[in-house]
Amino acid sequence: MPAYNLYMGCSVPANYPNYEASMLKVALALGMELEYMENVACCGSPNLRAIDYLGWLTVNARTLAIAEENGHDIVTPCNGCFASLKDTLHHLKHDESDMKKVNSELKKLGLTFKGTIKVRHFIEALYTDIGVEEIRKKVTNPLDGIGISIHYGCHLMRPADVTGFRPEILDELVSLTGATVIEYPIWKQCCGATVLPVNEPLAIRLARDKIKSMKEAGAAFAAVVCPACGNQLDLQQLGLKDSYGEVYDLPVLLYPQILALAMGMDESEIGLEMNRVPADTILDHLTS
């Protein structure tokens, strides 16, 4: 059974118990040991890092150092979170100024950073560590092949070099629940979550245009891996229709909840009632 350092963040647990819960239910059932980590802070994304670059590498620093006392790699549910991880570690890697400004603040605390641990997003995880047969194995209640459209969320992807993460991973995996992935035109566009707090009609405006692209191309659902992109493509359709006078009723999922009702588990253990658009249209297209 392989084990992980579970970071997860301020936002899902805050906000986004379905997510969790969905999350802990699909590695529990694949065999999966998420160890919740303690004593961390906030990764600071995006802004500490926007107004303190070192003070926000020394916090990611000191989550990424204990960590690697037990010996485990990092897996997160957040975009930001992991970003925030990948890309401290990244760049202490290759700066030696840096880490050792960085292991001068550790060393109060009684930490180091080494460099020695990996950080990767669950869905990675899901990926490399368990695979596509062994998770193909476990869908006994697959999708009719009804249309997903995939948000794979900017801190997943950018900087390349550095996440390493290759939207052909999602793909996968969303297929494997029965689904067809519907692609968009502008399926690399932000949602605008970031951007929410300082221009909002700028916000909803990439929000909207996500949704729109989705829908023309012929997506019933989108599905999202980051809590950010999701509350914002959830959220932002309740506004629409007075911002734009359109109505487009797109349910968007966290892919665990997919996973998790394409493996059998009831809606009520993955807090589909939670989705602000109703998504419980899902389970129409359930083939068993």
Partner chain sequence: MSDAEEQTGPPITLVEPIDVSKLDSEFRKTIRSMPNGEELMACFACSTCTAACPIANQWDYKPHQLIRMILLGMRDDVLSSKEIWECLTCFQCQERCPQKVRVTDIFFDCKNLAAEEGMIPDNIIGLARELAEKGQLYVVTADWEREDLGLEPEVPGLSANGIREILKTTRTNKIVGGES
Second form
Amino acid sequence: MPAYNLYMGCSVPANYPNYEASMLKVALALGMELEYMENVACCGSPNLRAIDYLGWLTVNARTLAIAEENGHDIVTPCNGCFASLKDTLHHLKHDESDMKKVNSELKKLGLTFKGTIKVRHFIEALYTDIGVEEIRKKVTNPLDGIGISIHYGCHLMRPADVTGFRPEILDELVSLTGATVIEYPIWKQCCGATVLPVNEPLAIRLARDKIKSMKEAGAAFAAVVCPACGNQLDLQQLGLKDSYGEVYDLPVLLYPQILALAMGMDESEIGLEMNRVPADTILDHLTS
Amino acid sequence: MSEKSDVILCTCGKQLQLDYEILTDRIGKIELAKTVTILDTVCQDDDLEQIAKMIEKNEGRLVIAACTNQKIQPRIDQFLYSKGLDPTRIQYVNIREHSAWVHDDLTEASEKSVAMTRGALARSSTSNTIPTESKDVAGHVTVIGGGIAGIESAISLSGLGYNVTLIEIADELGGHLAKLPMVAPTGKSGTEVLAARLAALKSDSITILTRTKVKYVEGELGRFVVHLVTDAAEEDELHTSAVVLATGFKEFKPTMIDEYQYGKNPDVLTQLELSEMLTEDSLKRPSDGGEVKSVIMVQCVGSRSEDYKRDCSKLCCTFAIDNSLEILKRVPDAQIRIVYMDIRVPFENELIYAESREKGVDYIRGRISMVWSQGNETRVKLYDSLLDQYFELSSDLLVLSCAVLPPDGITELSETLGYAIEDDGHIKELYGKLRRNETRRRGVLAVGAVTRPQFAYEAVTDAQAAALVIHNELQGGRIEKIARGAVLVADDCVGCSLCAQQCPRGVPLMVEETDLENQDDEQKLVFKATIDTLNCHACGVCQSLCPSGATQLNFLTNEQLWAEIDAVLEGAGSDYPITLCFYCEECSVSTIDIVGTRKMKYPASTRLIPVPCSGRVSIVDILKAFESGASAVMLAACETDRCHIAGTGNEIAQVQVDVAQEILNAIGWRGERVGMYRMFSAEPERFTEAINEMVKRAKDFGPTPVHLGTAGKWMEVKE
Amino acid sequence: MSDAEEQTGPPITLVEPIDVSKLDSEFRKTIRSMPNGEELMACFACSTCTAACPIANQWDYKPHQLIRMILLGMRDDVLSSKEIWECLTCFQCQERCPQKVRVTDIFFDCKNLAAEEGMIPDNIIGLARELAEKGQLYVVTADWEREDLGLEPEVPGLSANGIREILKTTRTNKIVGGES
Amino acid sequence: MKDAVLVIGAGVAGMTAAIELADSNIETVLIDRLPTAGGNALDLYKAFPTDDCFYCFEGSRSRPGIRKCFYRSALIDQPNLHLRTDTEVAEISGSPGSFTVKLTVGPRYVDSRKCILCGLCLELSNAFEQISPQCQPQAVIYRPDLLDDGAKKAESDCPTKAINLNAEPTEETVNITDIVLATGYHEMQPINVDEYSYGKHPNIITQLELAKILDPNGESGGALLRPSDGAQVKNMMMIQCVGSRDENYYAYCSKICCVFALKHAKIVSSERNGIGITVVYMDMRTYDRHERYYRETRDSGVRFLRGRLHLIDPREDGTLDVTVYDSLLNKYLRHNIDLLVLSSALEPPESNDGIIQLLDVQMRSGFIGPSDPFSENEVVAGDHLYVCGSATGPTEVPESVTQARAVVSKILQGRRS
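One more: the block was the form predicted alone; return the form predicted together with its partner chain.
Expanding to the full complex; the earlier chain stays at the top.
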């Protein structure tokens, strides 16, 4: 099994240790060797891209260049980090002049970006390197009968020519836990995370629409693979009573948490109590 | 053997500014000139008589120096044929548009005229007579595809006296048309439009094979063999003289565009699926058989999209309007909304658009946001770009006007039929402006939607026109024409297949040599080319590519062209650097003629040699010019992609020029001595600009180091 | 014939048009030369982008209108618009554009141009400041939560120095008013 | 002449039909009202969809080869083909299959078979003119209203005695089996459409007028200059659907004006550097592969504006302030331009009315429709009557050619049965 450069970004370790822990535990159980990258931090997120394109490119090219030193693929649990790295990779491969600019900056830090590294979201690595069949073998506690709606996250799916992500793989990964994927009309729609700094009511509205749509479609809980999306769908739900007078109580789980449960891991190992909307209903179901 | 020719010099009614004394004197001294005669108007009756007499006297070897042969040759040919004389050996020199009208200096213009006449004499000295030949072919044509275009083809060809076999893969004839409830612009149903034609097909000369597929085709114009297979897997073959492809189109199925939910929601259909429903009078919601009270149609699904079909599908706007009107006939209070980007209804179809609006069809300029199911309802959210509003509504049916795509199977068939395929997957027309129904392959025609989206009436017109083209080719079964074209000497053929691969019209065929002559078993699988000169377009591409000189144009052999090159360049040297220009007798001849007509001036240190197509000029021909003393060589050809010879002759020429440049560079000369330029008769300055540039290069570079025995001084001196 | 019809001179109208010659005709060239602007001119104003956008009904200028405004040279209106900052960057417009115009990416380009001219919403400047100072947007504050889950309290390998170094030399530094 | 066919109109469609007929050994009389063949095509420079010369059409068996310029065509020296320019139909009698047609033939001042275009008369007198290098017949024409002394000298000195200044109009009666109507289209002169000020300001022109300006063989050598003062055009605007899709003028869509306009926009944007172009449209109708023009012109920087004209305000410097409503932005935009080009409706030629009455064929928005519309036979206008090209309605060159061939196909089929 190959080793991976694990790029955490800043949001997961700061706000979602439950995501981090469940990912590491699932990876360990499946024999994935995730090694934290050294000397890296934030990807800058779309916000940096919006105001300082060259800075953003350079920050991410630096991360890629560091990974190039040991040659292992980068794996990240965050859609924002994934998009930043993927987009940087894609853009620099197609733009020689920016490539030169970036490398002249990196040179000052003693680095060179070549564009030889692959970037993958954690769930892609799960899917392609471990494979559905291998993972299924580890499912001891199938989530049969539970309906899950998936929020994939925009920056994982689009632009497709940059990210190269196929949403079906997450469907398969969810299905193999025994759960049923519940489709809902606005599955492509954004969670609203990016607009939070400039228009909070709008961001909340978008989160609310998604939760409402999932709930109406009959989902028992939601699956996400990104801290920012998780924040929108999970945390914002608590405020909906104030802003909309609506209560949905739709638990939002990070995918590794779901998989961990199906693999028979204990809720405490994966920080389920840190999820804002209590996931008791699932636990009830599993123990029943 | 070099034969002498008579020379006629025309004075254009004594109006040409040339020194005829110099001309007669100098030409008279050329060894290959038998006599020199001055006439005032070779195009007028008295002089035509003179020409006839000279042709009789000298077995047809005659050089006429006058105005452009583009004007006088048809008249002279016609006159001579009417007298039972053979004009095929006459060589023309243009001393009006190429000399007198474009050069100010009388002496220089006269010198150039002498040189070019010398060239024509050289060409004439080994000229062949080109006889009229004939052959008999079967008066049978195969039509593939039994939709409206194929049916009309069969009827037209039968009407012109041919036996026709009409092949259809489905159970029934009629294609998509049979499923249209209304055909624009007539307002009748497809079955009604077809009825009279289906009756007309019941003719002794038409054989219909349904449930039959064409597997592959062999042979050429006049003798194709079509290999058929029925749905019961029985194989058969059919001997035929020409093939008409009429396999129609295929509607795009947008399963991969998820915003429309096609394939997921049964109430989402394509426009043709709706047509079928209307034709069968079964308009209801597929999901629950419920009434259809509201319909949303979406235009440009897959069309005008970089992802699916770049171009517009042309028919879909009209189809949508027709179907809307049909729905309203059945459900007068139905609410129909058409969501569009641009409504495109040509000519009087605009009136149907107006009618539909009057009858209450709503047109919304905008796009669909998303489609989803809510209970048993189909919900649609859309954006109206003119109201700048979003709307959300339920609809009983969502009808997608899907792109018109080429049918399945045409790529496979192209492998043996040799026609070219357009970027969009349709069959490529030979030339988009004037020869829509012909394909790259002679004897293979394409009609109807297989070439592009077409309305029924357009497909009918296509079919009728293509029948005429076939009739022109087959001439009722007895093909008779002047055998002017490529002639192949099989013994010299090395079997490389360059000619067969590169002939713009697919004329040379590769055959097993054992078909030609008996060989030992060991050599049985050696292939050789054959060329039917009567099928040839006479461009000379095969000749310029042939490594062994096995195939040559009978009116412009290698020997003839090389002799001409040498003769026109006599006297070229460092005192007088000459630019030799080969020009094609398509766009280039016209452009140069117009330059003459408009009296646009350029230097007289130029010599012009006509070739049927620029693709006739080989690397060797170019190098011969340098050997004979040219300082620069220019090739005047048709515009890129506009070669008259199926669009590819000039591309072959471009390769020859590119390689010639590389050769010159490789031996230490300047590649820029050779130039290729694209001519366009509407822009005559293209020629003057090009020739001025080449003359400048000739002057700057001077003659090449190797000519007239200066061997040893190989490298050019570069400053 | 009425008096009005007899009048000559320019017709009276209440329309006060935008003078196109006063617009910035170079603006579209600028956008086109930016990282994702090459396909800009392929736009044929079908409004698919607007149809695809989940929030454009909140906007004064719709996505297709913003693209039109770029094409027309309404530089100031575009760069000072709130819409470019409210873009969710969900890429749905870009995904569905039949002419492959990179709509979302073009809005990113516009934001960069606006940023260069100092037109940035305050909250975004705040984020930039976080990045410039801390090298990250989020820092671990509740390390006991990490420890509870068996994670190291400090994130392994984390170091924000590299980022801070880079951002000192780029536009971010200018935005947060750092020393040059 | 036995069993001859009459082709009325020597544009692209008529010429194609006539040559195909003559090649099929059918005696053919091709007539045109104008002094030279070619119709609208002579003035149109570049043709879509191939962007090459407009005056180029299919070769024939007597001119083997592929396709030819008009001047190289077989119109003159094909023995079965009888071209009559300056000629109109005066009377048609008889019955289908055996019509008797009386033609009025204009004065034959110049014998086109004798004229060798030596240029002598052009030097001697202003009354002679070669309309175009592509003219067919390849002969000068004489304008009697410009008669001068030189003209008389030209008459006497003409080396082939091709000139007769005293020629009179003649009448010719021909026996005809079939008639082919190829009367083409006319570009509407939008003088009555007030809002466009056409005819009131020299810098407001039509697309056909623009084509003439762009033609390198034209007065300006192809440079795009303002008609008012010959200054270089810097900004221009085209307006689509002037008189088309308009119940006040022509309710139909003229079908080819969008491509026509974009063909010009493409020439200007790609070959006449630095000229700004705005195209104002209602629906851009680039059917089928013509979409390419729309794509390419957008890419080359042509601005497209969905909307309509609000106001034209001419300024003293010769420019025009044009305000247009943009229906997508919901804003009014004012442009300062040098040249306003109107994509004016393509209308039936006036002469159509006479022919339609004379032959009792179906009228279709003023053009000539098929006799039995339900047959989908576009080219059959009646018993022994056929129609092709823009006589059927606005038609592209390739359609005209295909229709002309369909006509010949139908005539040959008719003769066999």
